[in-house]
Amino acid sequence: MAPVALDDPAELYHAASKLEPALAALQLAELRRFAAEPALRAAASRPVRRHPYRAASKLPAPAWPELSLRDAVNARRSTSQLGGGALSLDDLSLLLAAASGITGTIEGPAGTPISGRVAPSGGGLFPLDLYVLPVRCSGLSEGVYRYDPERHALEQVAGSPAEGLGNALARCIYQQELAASAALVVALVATFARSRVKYGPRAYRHVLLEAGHVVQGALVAGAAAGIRTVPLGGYLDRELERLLGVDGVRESVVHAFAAGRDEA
């Protein structure tokens, strides 16, 4: 095993983001500031990015499969071959609802009601946005879309690149067989300031944990509905962020998953 450098950034960050009793006053300064500033609490109560001037398409209500949780969990498998077939809007609706859908209303900062979602989020801050890249999805043209959980709708961010979305994704994803057979890719983009405003350096841990919760919901729902899914770790960050139109610093891709069905 290769030796780890003494100044390895991963180890340094992990140590620096630990909570320690002796450093509590310093480490919890963001929590006190968050509690003391109404403007921050108000902003946190609206954790949905929305541009009213952009076109948005309402998704059909999700059709939840009649399968026990045990059977769905047991059926989940990761595969690099996603079938090459198309997904329907019903399939997409289910995957997004299971990943980040609204489940009810909870009490947010200072008693402000906010929407609760299927995946837990530190402080109810929901720093993740789901970007949908459909290559073969009936009823949805190629392009870049952002999921709005509160409306259960897709907001179009950009059209398809000139080279075609499938070719653009092939440049971003290392596993070419996976890229060629995927009907769509969903990328999770973190806006770190949404969590950092309250949790400071520890926010990055919360963001990554939440990304895992979100993707697992989609994977289990996909297994229950017969949709092939796989989490993605092998992608070129800057290429994918350029395709999505995010800057890679203030907001960046932290996780993704791909889905597909067998060809009819």
Ligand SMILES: Cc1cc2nc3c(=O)[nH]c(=O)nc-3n(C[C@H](O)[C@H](O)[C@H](O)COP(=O)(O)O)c2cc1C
Given for the second form:
Amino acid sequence: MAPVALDDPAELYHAASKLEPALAALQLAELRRFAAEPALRAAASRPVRRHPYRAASKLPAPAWPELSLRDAVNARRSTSQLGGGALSLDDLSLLLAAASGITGTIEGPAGTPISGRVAPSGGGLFPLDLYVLPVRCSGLSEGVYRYDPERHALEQVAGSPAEGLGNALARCIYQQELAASAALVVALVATFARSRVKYGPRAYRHVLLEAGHVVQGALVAGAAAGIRTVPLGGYLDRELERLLGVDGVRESVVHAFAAGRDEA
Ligand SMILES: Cc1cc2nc3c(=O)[nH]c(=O)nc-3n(C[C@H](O)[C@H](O)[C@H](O)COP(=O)(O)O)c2cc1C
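Show the same protein again, this time as the form predicted in complex with this ligand rather than the form predicted on its own.
Shown next: the complete complex, the earlier chain at its head.
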């Protein structure tokens, strides 16, 4: 029998990030610091990573499937065989809108109105950005793109690597059949500080929970539209982060999903 680890860092972290009455004063200090610091709150009030000079390509408005909520929720299924066919820009638009699209206005961290999204986020801080890696997506060349929910647009952050995006993804993903049959992968990148400024050590919990909320939206919408999907935890973190151009410390991939359709 394998020896039982008594010092699992995950358990230590979980215990250390519990809200406890005895530690309330300490833990509230973080919240107070956030509330008292206008610059922190202002920085958190537009949680969209956007490059000021890069062009963004607008996505088509999402065409929401007519399926009932009951049927869509019940149709969701993971599969590592993603069909090998291409997705359309309409498919991508739907997946992104259902994962992280803007749905209205909420009160932001600075007390000013900010964009609310389909997925909830602790404190309205939205620490996650969605990076799109399209291998077979009609109307979109291979490359690394970042989703801008407020503009429902994609900003290209890098071209395709010299080896080709499909080959690069095959090196990042454990399951080769999944990698080969996916039309695209969407990686969720957390900028931890966006949540940490308010929640301190507990922020990491929020970030991971929020990743689940975001991915579930895409999976259910995909099921409703006949798109094959799978949540993706089996990736080589550093390889994928290198491909995306994120530093892997202040910002890291925390979750992903892959999608595809049957070949026409
Ligand atoms: C966080 C998370 C990570 C996952 N990672 C993978 C993965 O890397 N590869 C895969 O084939 N399935 C992955 N799955 C899918 C599970 O295998 C699947 O959800 C499970 O078998 C239940 O099946 P269902 O999703 O069809 O209900 C993941 C699911 C979750 C929630």
